[in-house]
Structure formats: C-alpha cells, structure tokens
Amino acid sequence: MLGLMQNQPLLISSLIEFAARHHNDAQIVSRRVEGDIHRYTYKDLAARSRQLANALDGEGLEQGERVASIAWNGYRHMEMYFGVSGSGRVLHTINPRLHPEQVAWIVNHAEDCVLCFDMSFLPIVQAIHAKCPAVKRWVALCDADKLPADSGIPGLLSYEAWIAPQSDRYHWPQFDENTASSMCYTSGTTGNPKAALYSHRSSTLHAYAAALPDVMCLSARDSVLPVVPMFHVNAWGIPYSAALTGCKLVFPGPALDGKSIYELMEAEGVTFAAGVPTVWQMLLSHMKPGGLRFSTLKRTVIGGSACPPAMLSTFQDEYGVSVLHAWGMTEMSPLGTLCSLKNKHLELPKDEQMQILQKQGRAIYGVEMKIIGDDGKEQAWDGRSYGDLLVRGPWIVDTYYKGTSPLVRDEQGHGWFPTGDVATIDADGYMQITDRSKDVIKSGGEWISSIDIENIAMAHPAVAMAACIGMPHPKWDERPIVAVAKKPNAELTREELLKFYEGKTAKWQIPDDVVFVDAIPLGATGKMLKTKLREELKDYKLPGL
C-alpha cells in the first residue's frame, strides 16, 4: 500500500521561489570584479534568474544541454545556479585555476553550448574559444560598457545586455527530480578529469542535510561568507542551503587575501564562513600581527584538506570561533561528514574534546560509510583499526559522466564508492582520515600517517605549511621526510624541527629529514600536490644513504 501524500518533485527552482516568497528582503552582498560592493535581495535574485531562464530559451537550448561558468563567487554566478538548472539545463562550473588546455578539454568533453565568464578570466577564454566549436554563445558577466572594444571573441555579449530585454516572469518547468542539474569535474591530478553529474534530487537533499544543526547549522539569523569557490562542488552546497534557509549571503568575489576577507567579514557582520585551510591561514596571518579580532564570526567550516590541529586551536582558543571540521569529495556533492560534539561529550575536559574535534566527524544522514581491510572485510569501529574508506548514499556518484562506474560491490550487491582515503571510525561513529591510500608510508612493515607528521610540523610557530612523503629506504622500505615552507622572516633549522617532534610521536615515526622549500605545490582546489612534490624531490636521497 502506498502513502497518500502529494507527489511533488524536489527541484532546484523550488528553492529560489521559496526564498523569494519567504525571505524576499534578505540580502545578498557581492564584491564584484570591478572592485565595488553590490547589494540586492533574494527577490531580486529570483527575478533575474527568471530573466536568465528566458534568455536561455531564446538561445534555443534544449533540456539537458550544458551551460558553463568560469566565475568567482558573486550574484551573477548565483543567478546561473537557479536560472540554468531551474529551466532544465545543466550548470557546468569550471575551475579557472586549471591550465587553459585542460579547460578546453573539459568544455569539449561536457559539450557546453553557452559559456559565461567573469572578466578576470578573459585571457582563458581568449586562449580556448577557437578550440571549443560546440559553444555557440560566449557571455561576459559584466555590464555592456565593460566589454573590451576588441575581445577577439566573435559575438561576445555582456550578461546584462543579454538578460535585460527578458521578462522576469517565467514558468519553471516540472520534470523528474532525477534530472541532471549541474556538473563538476574532478581536479584531474592523474589523467583527464572526470565529471560528477548531480541531479535536482541529490542537490536538494544535500541542501537539507548541509543546513542541519550538527552540520552547518544555517538559519535566517546567519550572515554567511562562502570563501569555498562556487566553481568547485557548488561551494559545498551553500548557495542551495542559503536559499532554503534565507540566510544573508556575502560573496568575496576575486579578493581572497586575508585583509580583504577580514574587512568583508567585519563590514557585513559575518557569523559563519566556509573555506579550505590555506585561505584561513592567510586570514590568521593577516590578523595576528595587528591584534585584530572578530566581532561577529561565531563558527567556520574547514574542509578540502585536513585542518591542522594548531589552526583549530587558534580559532577556538584565541578568537572564540568554533571550527567544524568537514570531509567530502566532488563525487559526494561534496559533504560526507561534519565534526560536532555529542551531548555526552560536553562535560569532557577540553583536551579530550579537542581530540574529538580534530577528527573529520560523523556521517550526515544520507551517507553510509565503512572501512575495509586488504582482505575486503569490514573493519571494526574501534578508533584503532584502519582501512580503505567506502561510502554510499543519495548524493554520491554512481557513474561518471561519459565514463564508467567507480563503485565496488559488497556481498549483498550494494554499490560503494571507494574514496581513496584510509581512515579509522570510533565507536561513536567519528571518522578520522589517516591518509590517502596512495600516501600511506609503510616503514619496516609498520604504518606511518603522513597527516600526523604534517600536523606536528604545522604546530611549530615558524612553519607555514608542511607536507610529508615517504622516501625509498633499503632496509625499512620507506622512511618519512617532511617538506616545510617557513613563514616570512621566520628562522628554523632542520635540527630544531626534528627536536620539536620528540615526545609528540613515537621515535620511529619521527621524520628522517626536513627539506625546506619555498612553497608546497598546491592543486587547483588548494590541496597539496604530493605527486608534484615527489617529482620535485626525485633526486633526493635520505641522509646516510
């Protein structure tokens, strides 16, 4: 027997119409590429999203055709989130930090029909437009008078001129909630990138989950600054959760330095911010010398890569800002776990609470996870047994766009996505990433966590960033070394840092050497590129060998 409830599809268009009706005057603030601050409301956002949908209809785009963006976090990009997907097309957000050749490959692989870009990225578009024959409309996200006299791009339109003639009335189409809504390509550190193709259902469910109290805890009382880019995994779903909750949104645009982020936070009363550790490192480095404080910021979610415990402690102890440690992947829309305490933990001593908060956290409802050993058997949730982390759920990829399914099947035939992470899970369900499977260091048959080695180095006041990799050893198979980028004007020797490890980890896990580098190589999403670091150190030999 079926239930007798109304059957309404979960569609992204319903989010923006809800926001326009129930939070119509809530503000959306954007620092534009032009440098000024733009303000409008959810009511304005909905109206302009409808204009965009009408413009896409005018281009003759069919349902399911792809519309690409190469843009910063801002109101026009937000309009694409709803106008493109809501009208039944697929929004394809492109990472501008990729090489132009890779961008061109992605545009062609996705078969994008329209590409909209911020003027900051005009050089990328100039480099690729002749190589992307499927794109029939190039649109610059700017006013008509900001278009260059000769861009070299035939038929280039300004976004404002494109949507201005269109009506702000639009009947959002109704369709199956499993219809594709948006797509995002992985960073492609090995081989060509692969695309996760999200659906209206997966994105809407993810928006609900992200707003839950034990996740991001978003509400209409918040002023939210997503520093995490809208071109990467839908800014962790924040644009959708923002429309769902009616929170104030503050977009940083292209100004991502510590000073600009801090000033925007203070000016707009930001209570919640989201970003990767490298961004928050710049913010803290700006604040500390001047003795600056946060007047409104209460919490921040940090993901993309592991948050160093020293950073977590700095936010919480020195600035009174709660840190929500998060973990996820492009293939997971991206949220998988968030770390918050349970009721029974509230009476624990502070140092014991910190031990919990340093973990990646508990699975969000909708995400199942398990760890398996080399034999394929599930490992115990005891906080000690480690294994390969597998996940499944309604917003986790089943098959890559134009590709194969990455899933592995269990004995019951259930498909699980192999994350490539090695992790432990404790009895309370708190998951902790101990390494990437390709970065595990095995020394003399024992296992060393590169993340633990990095976290200890990051706690040293002279260290800006650290990366641990394994080096071949004739007796032990591998031994760890740590590559370190020092803070500006900081003094630190190899011997001082190695001594800093004493008492913080087992003697046999202390790195054999410290290599000082100008910078740790980072990927397009701010993650450390250990593959590139290994390449840079290919001629390195361990001391004494």
The other form holds:
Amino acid sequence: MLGLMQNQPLLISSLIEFAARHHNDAQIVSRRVEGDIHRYTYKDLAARSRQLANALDGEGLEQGERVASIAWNGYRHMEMYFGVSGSGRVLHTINPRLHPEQVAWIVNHAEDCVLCFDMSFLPIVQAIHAKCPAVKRWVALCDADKLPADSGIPGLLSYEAWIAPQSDRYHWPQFDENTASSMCYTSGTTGNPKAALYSHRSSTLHAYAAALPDVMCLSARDSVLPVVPMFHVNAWGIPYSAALTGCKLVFPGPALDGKSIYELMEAEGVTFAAGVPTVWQMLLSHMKPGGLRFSTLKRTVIGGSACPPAMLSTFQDEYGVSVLHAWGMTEMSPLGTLCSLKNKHLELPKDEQMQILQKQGRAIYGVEMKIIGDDGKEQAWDGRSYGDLLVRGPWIVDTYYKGTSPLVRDEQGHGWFPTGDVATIDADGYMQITDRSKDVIKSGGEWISSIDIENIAMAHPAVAMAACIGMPHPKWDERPIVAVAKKPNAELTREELLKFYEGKTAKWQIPDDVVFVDAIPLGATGKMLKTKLREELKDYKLPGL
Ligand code: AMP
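Structure of the form predicted in complex with adenosine monophosphate, please, following the form predicted on its own?
Expanding to the full complex; the earlier chain stays at the top.
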C-alpha cells in the first residue's frame, strides 16, 4: 500500500522561492572582483535567478544542457546555482586553479554550452575558447562597462547586459527530482578527472542534512561565510542550505588572504565559517601577531583535509570558537561525517573531549559507512581496527558522468562507494581517517599514518605546514620523512623537530629526516599535493643510504 501524502518533487527552484517568500530581506553580501562590497537580499537573488533562467531559455538551451561557471564565491555565482539548475539545466562549476589544458578538457567532456566567468579568469578563457567549440555563449560576470574592448572571445557578453532585458517572472519547470542539477569534477590526481553528477533530490536532501544541529547547525540567526569555494563541491552545499534556512550569507570573492577574511568577518558579524585547514592557517597567522580577536564568530567547520589538533585547540582555547571537523568527498556532495560530542561526553575531562573532537566524526543520517580489511571482511568498530572506508547513501555517487560505476557490491547486492580512505571507527561510531590509502606509509610490515606525523609537526610553534611522505628503504620498505615549511622568521633545526617527536609517537614512527622547503605544494582545492612533493623530492636519499 502506498502512502497518501502529496508527491511533490524536491527541486532546487523550491529552495530559492522559499527563501524569497520567507526570508526576503535577509542579506547576501559579496566582495566583488572589482574590490567593492555588494549587498542585496534573497528577494533580489530570486528575481535575478529568474532573469537568468529567462536568458537561458532565450539562448535556446534544452533541459539537461550544461552551463559552466569559472567564478569566485559571489552573488552572481549564487544566481547561477538557482537560475541554471532551477530551469532544468545542469550547473558545471569549474575549478579555476586547474591547468587551462585540464579546464579545456573538462569543458569539452561536459559538453558545456554556455560558460560564465569572473573577469579574473579572462586569461583562462582566452587560452581555452578556441579549443572548446561546443560553447556557444561566453559570458563575463560583470557590468557591461567592465568588458574589455578587445577580449578576442567571439560574441562575449557581460552578464548584466545579458540578463537586464529579461523578465524577473518565470515559471520554474516541474520535473522528476532525480533530474541532474549540477556537476563537479574530482581533482583527478591520477588520470583524467571524473565527474559526480548531482540531482535535485540529492542536493535537496543534502541541504536539509547539512543544516542539522550536529552538522552545520545553520539558522536564520546566523551570518555565514563560506570560504570554501563554490567550485569545490558546491561550497559544501552551503548555498542550498542557506536558502533553506534564510541565514545571512557573506561571500569573500577573490580576497582569501587572512586580513581580508578577518575584516569581512568582523564587518558582517559572521557567526559561522567553513573552509579547508590551509585557509584557517592564513587567518590565524594574520590574527596572532596583532592580538586580534573575533567579536561574533562562534563556530567553524574545517574539512577537506585533516584538521591539525593544534589548530583545533587554538580556535577553541584561545578564541572560544567551536571547531567542527568534517569529512567528505566530491562523490559525496560532499558531507559524510562531522565531529561533535554526544550527551554522555559532556562530563568528560577537557583533554578526553579533545581526543574525540580530533576525529573526523559521526555519520550524518543518510550516510552509511563501514570499514573492510584486505580480506573484504568488515572490521570491528573498536577505534583500533582499520580498513578501507566504504559508504552508501542518497547523496553519494552511483556512476560517474559518462563513466563507470565505482561501487562494490555486498552479499545483499547493495552498492558501496570505496572512498580510497583508510579509517577506524570506534564503538560510538566516530570515524577517524588514518590516511588516503595511497599515502599510508608501510614500514617493516606496519602502517604509519602520515596524518599523525604531520599533526605532531604542526603542533610545533615554528611550523607553518608539514607533509609526511614515505621514502623507499631497502630494509623497511618505506620510511617516513617530513617536509616542513617554517613560519616567517621562525628558527627550527632538523634535530629540534625530531626531538619534538619524542614521547609523542612510537619511536619507530618518528620520521627519519626533516626536509625544509619554502612551501608545501597545494592542489587546486588547497589540499597538500603529495604527488608534486614526491616529484620535487625525487632525488632525495634517506640519511645513511
Ligand atoms: P575531494 O573530493 O577533492 O574533496 O577529496 C576528498 C578526500 O579529501 C577524502 O577522500 C579524504 O582523503 C580527504 N579529506 C576530506 N576531508 C578530510 C578530513 N577531515 N580529514 C582527512 N582527510 C579528509
């Protein structure tokens, strides 16, 4: 027997119309590429998203056709989130930090028909437009008077001139909630990038989940600053959850340095922010020397790569800001787990609470997870047994766009997505990532977690960033070394750092060497790029070999 409730599809257009009706005067503030601050409301956002939908109809775009963005976090990009997906097209957010050759490859692979870009990325578009013949409309996200006279891009329009003649009335089409809404290519450290193709259903369910109290706890009382880019897995779903809750939104545009982020937070009363550890590292380095304090920030979600415990305690103890450590992936929309205490932990001593909060956290309802050993058998949830982490759920990839399904089947035939991460899960369901399976260091038949080794180095006051990699060793197979970028003007020797490890980890896990580097190479989403580091250190030899 079927239930007798209304069968209304979960569509992204309903999010923006909800926000326009119930939070019409809540603000969306953006630092623009031009440098100034732009301010408007959800009502304006909805009206302009409808104008954009009309402009896309005017271009003759069919349902399901792809519209790409190469843009910072800002209001025009937000309009694309709703105008493109809401009208039944697929928003393809492109990471501008990729090499232009890679950008051209993914534009062609996605078969993008329209490409909208911030003027900062004009050089990328100039480099690729001739190689992307399927793009029939190039749009610069700016006012008409900001268009360069001679861009070399045929038919280039300014976004404002493009949408200005369009009506702000639009009948959002109704369709199956499983229809594709947006897509994001993985960073693709090996081979060509692969795309996750999200649906209206997956994005809407994820938006509900992301707003939950033990997840991001978003509400109409918050002022939210997503530093995480809108080209990195839909800014972790924040644009959708923001429309769902009616929180104030603050977009940083291109200014991602510590000073600009700090000033924006203070000026706009930001209560909640989200970003990868490298961004928060820059913010803290800006604040510390001048003794600056946060006046409104209460919570921050840190994810995308492991949050060093030293960063967690700095935020919590020195600034009174709660840190939510989060784990997820492009293939997971992206949220999988977040870390917060349970009721029974509230009476624990502070250091025991910190031990828990360092983990990647508990699964959100909607995400099932398990760890399996080399024999394919599920490992115990005892906080010690580790294995490959597998997940399943309604916002997790089933099949890659134009690709194959990565899922592995269990005895019941359920498909599980292999994350490529190695993890433990404790009896309370807290998951902790040990490593990416390809980064784990195998020494004398035992595993060393590169994350653990990095976290210890990061707790040293002279260290700005640390990356641990395994080096070939004739006897042990691999031995760890740690590459370190020091803080400006900080003094630190190899011996001092190795001594710092003593007592903090098993003796055999202490790195064999410290290599000082100017900077740790970062990938397109601000994560450490160990492949590049290994390449840079290809002639390196372990001491004594
Ligand atoms: P991406 O799809 O580019 O967002 O990368 C996903 C990968 O980032 C995951 O499979 C993890 O290896 C890593 N990752 C994300 N969040 C965390 C975290 N909190 N701690 C450790 N690794 C993380």
